[in-house]
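The chain below stands alone and is given as C-alpha cells, in the form predicted alone.
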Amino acid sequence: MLEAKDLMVFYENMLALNNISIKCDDNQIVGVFGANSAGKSTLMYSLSGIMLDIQKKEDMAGGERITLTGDVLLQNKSIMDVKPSLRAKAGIVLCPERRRLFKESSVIENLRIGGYLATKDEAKQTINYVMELFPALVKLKNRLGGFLSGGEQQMVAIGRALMAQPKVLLLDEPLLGLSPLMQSTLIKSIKVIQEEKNISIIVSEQYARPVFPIVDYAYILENGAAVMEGTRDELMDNPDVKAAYFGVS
C-alpha cells in the first residue's frame, strides 16, 4: 500500500536518508528500528509529507537547504510531491514523536481536533472506540493535555491520529520515555488497532525488543541507510540483530 523507493534526504551537506526503500502492505505492521539519528523520524516525515513543509519553511527563511530525491508511492501511485494535508486526506496519518498534544486543551478536545477529516458519525464512533481501547482516558477526558502522564499523553496522541480515519498509521517512537508496563499496554493496543481497524501500521523505535513480537516485517536503519530487513522470524534468528537489540550473543 505505502512504499518508499530509493528515498534520499539531504540537509545541506549531511545525508539524512541514504537510498532507502521500504514497503508496508495492506493490513501489515512494519517496524523501523535504529539508534538516535539513524533517520527514523526523517523517514516518517518523508512518508507523511511533513518533510515538504519543513523544506518550504527553511527555504522561505533562508535557512538550511533540504533536498529530497526518490519516490513515495501510495497504492502504486507517486505522492512524492503531494503536500501533507492531502496525504492525510488519502489516509496517511502521522502520530509524531514526543506526543505533541495541545497542552492547554482537554483530552476530549485533543481528540476532536484530530477528527477534522472525519464525518460527525465517524468522529463520534472513533471517540467511543478510543475510550474502549484506552479505558484509562474515560475519567481523564476533561483533564488538560499538559497535566497527563507520558503514557496517558501517548494514548491521547494515538487516539487523535485514529480520529483522522487513517488507512496507514505512522507511529514515530510511541514508546519513548515510558515504563515497561506502559510500553506493553501500548504494544497490545497497537496490535488490537491493526486487527480491528484493518489498517496498515509503520512503527519506528530505538528499542526493538518490545515491538518485535507484533511486527510482520522490519527494517534496521544505521546512519540513514537500511542495513538489514526481513520478517520478524528472520530477524529474530539473525545473530547480529540478537546482539544489537536483545543483548544475546
Given for the second form:
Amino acid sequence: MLEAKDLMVFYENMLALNNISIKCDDNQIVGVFGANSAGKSTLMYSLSGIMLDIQKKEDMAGGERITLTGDVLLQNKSIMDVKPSLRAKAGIVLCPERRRLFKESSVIENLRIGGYLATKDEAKQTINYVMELFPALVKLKNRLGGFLSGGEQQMVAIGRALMAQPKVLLLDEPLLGLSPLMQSTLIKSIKVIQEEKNISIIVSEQYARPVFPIVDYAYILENGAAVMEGTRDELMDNPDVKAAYFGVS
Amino acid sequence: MSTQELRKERIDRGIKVRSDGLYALMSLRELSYLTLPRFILIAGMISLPFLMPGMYWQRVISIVCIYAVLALSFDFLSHYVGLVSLGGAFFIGTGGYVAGILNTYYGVPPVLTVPLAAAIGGIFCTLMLLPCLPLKGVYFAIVTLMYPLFMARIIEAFDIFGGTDGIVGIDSFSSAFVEQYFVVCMVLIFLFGLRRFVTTDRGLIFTAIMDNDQAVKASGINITKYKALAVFIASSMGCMAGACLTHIYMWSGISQFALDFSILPIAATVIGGAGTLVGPILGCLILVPVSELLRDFGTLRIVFYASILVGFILFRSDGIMVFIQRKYEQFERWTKI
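Since the one above is the form predicted alone, can you give the form predicted together with its partner chain too?
Then the entire complex follows, led off by the chain already shown.
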C-alpha cells in the first residue's frame, strides 16, 4: 500500500532520517516507535507530504534548507513530488501530533472541515460512524474544539482524519499526554477502525506498550535510523526492545 | 526514483567558529573578520555627509538617520520585545512638539531640547501606552496606529501649539555640520547600545517575554514593568529623532504625526532584515534615497515603492542583512549523500 524507500531527510546539515525503508501493506497496522528526536514526526511529515510544504516555506524565508531524498510509493507509484493536498486526495491522511484541532470551531464543524474531500453521503455516514465509535463526542457536538479535554480532542482529531476517507491513516503520537485508561480506549478504537474500514494505519508512539498489542508489524527508530523491525511477536521476544520500549529489564 | 546524488550543505567558516565561541584569533587579519564589518559601517556612516554632492543630499542623509533611529526602535520593540508598534509617528510627533514647545515658549537651546524631548516624550509616550501593554500582536499594532491620528486631531481641534500651522520659528542646529554629525552619531550610538543591551540580563527578559509571557510571569517577573521599560527605550529614541527633525526643519506641525513615520520604518525593517538591528538602518539607507529619486514620478512614486516592497517580501523575506550575514559566516558546498 504505502512504502518508503531509502528515505533521507536533512534539516540543514542535521540528518533527521537516515535511509529509512518502511512498508505498510493493505489492512495492516504498522507501528513506528522511537524516543524524542528519533525522527517519527519527520517520517510522518515525509509520508504525508507536509515536508514539501515546510521545505518550501523555509526556502522562501531563507531559513533552514531541507533536503529530501529517496522515494515514497503509494500502490507502487511514486508520490515523492506530489503536494500534500493531492496526497490526501489519494488517500494518505495525517492526524498530526498534538492534535491541531480548529480551536474556534465546534466538534461537528471540525469533523465537517475534515470532510472536504468526501461526498455529502460519505460525510454524513462518516460523522455517524465517528459518533458511534466515540460515543463521548455525541454530547459534545457543539462544544468548541479548544474547550475539550486532551482525550476528547484526540477523538475529534482521529474523527477528522477519518472524514477525509483515508486509505492509509497516519497517526502521529495519538496517545500523547493521555491517561492510561484513555490510551487503552483509543487503541481499541484504532483497531476497530482498521477492521471496519479496511484501511491501513501507521501509528507512531514513544512508548510501545499500549500500542503494541494491535500492531502487525513494527519499526523501531533511533536517531533517524530504523534499528530494528519485525512482526509483533519477533520484537516482543527481543530483549533489547523489551528493555528500551517496554520498561522491562 | 528521484534520488539526488548531491546535496548542498552550509558550513560555518572556521574563522566564524573561532571568533564566536572559542576566541582563538591568531592575527590582526583574523581579528579583522570581526572588526572590519563594524569599521565599514561606522566609517561609512561618518563619511556619508562628505560624500553627498550638495546641500539637498546632505539633508536627505539627515532624514535617513532620523528614519533609521525610528526603524531601530521598531525593530527592537517588535523583534526583541514582541510588541509590534505602528506608533512611529506618535513618537516622532511627540518628540517634535516637545522640542518645539521647549524651544519657542521657554527658550531652551537645541543642545538641551533634544535630550529633554527624549526624556519627557519618552515618559509621555510610555504613560499613554501603559493601558495598552497587556495587548499583544495585532491589537497592540492597531492601538498604536490610532495614537498619532488621535494626537493630530486633538491639536487641530483645540487649536493648541499653533493648531494646523504648527509651531514656527524654532531654532535650527548651529550648522549643517553639527546637524549631520549629531544624527549620524545618534544612529551609531543607539545601534551599538541596543546591540549590547539585548544581550544583557534585561534584554534576555525582553526576548523571553516575546517568546512566552506566561512562562516569564511564572518565573516571578513583572512583565508590565519590563514592557513599560522597553516602550520607554523605544519611544525615547523615537522622540529624540522627532526633536532632531523639528530642529532640522525649524518647524513642528501636525504632519509629524503622518503615517509615513509609522510605515517607512517597517518597510525598512522588512527589506533590511528583521531582528538584526543593523538591517533596518541598511533598509533606510536604501528606501529613503530611493523615494527621493522617485520624486520625479509624482504620485506614481508609491507604486514603485510598493512594488519594491512586495518583491522583497515575496522573494527575499529574510531581508538583505540576514542574507549578507549568512554569506559572510557560512560557505556552501556540494556533498555526496
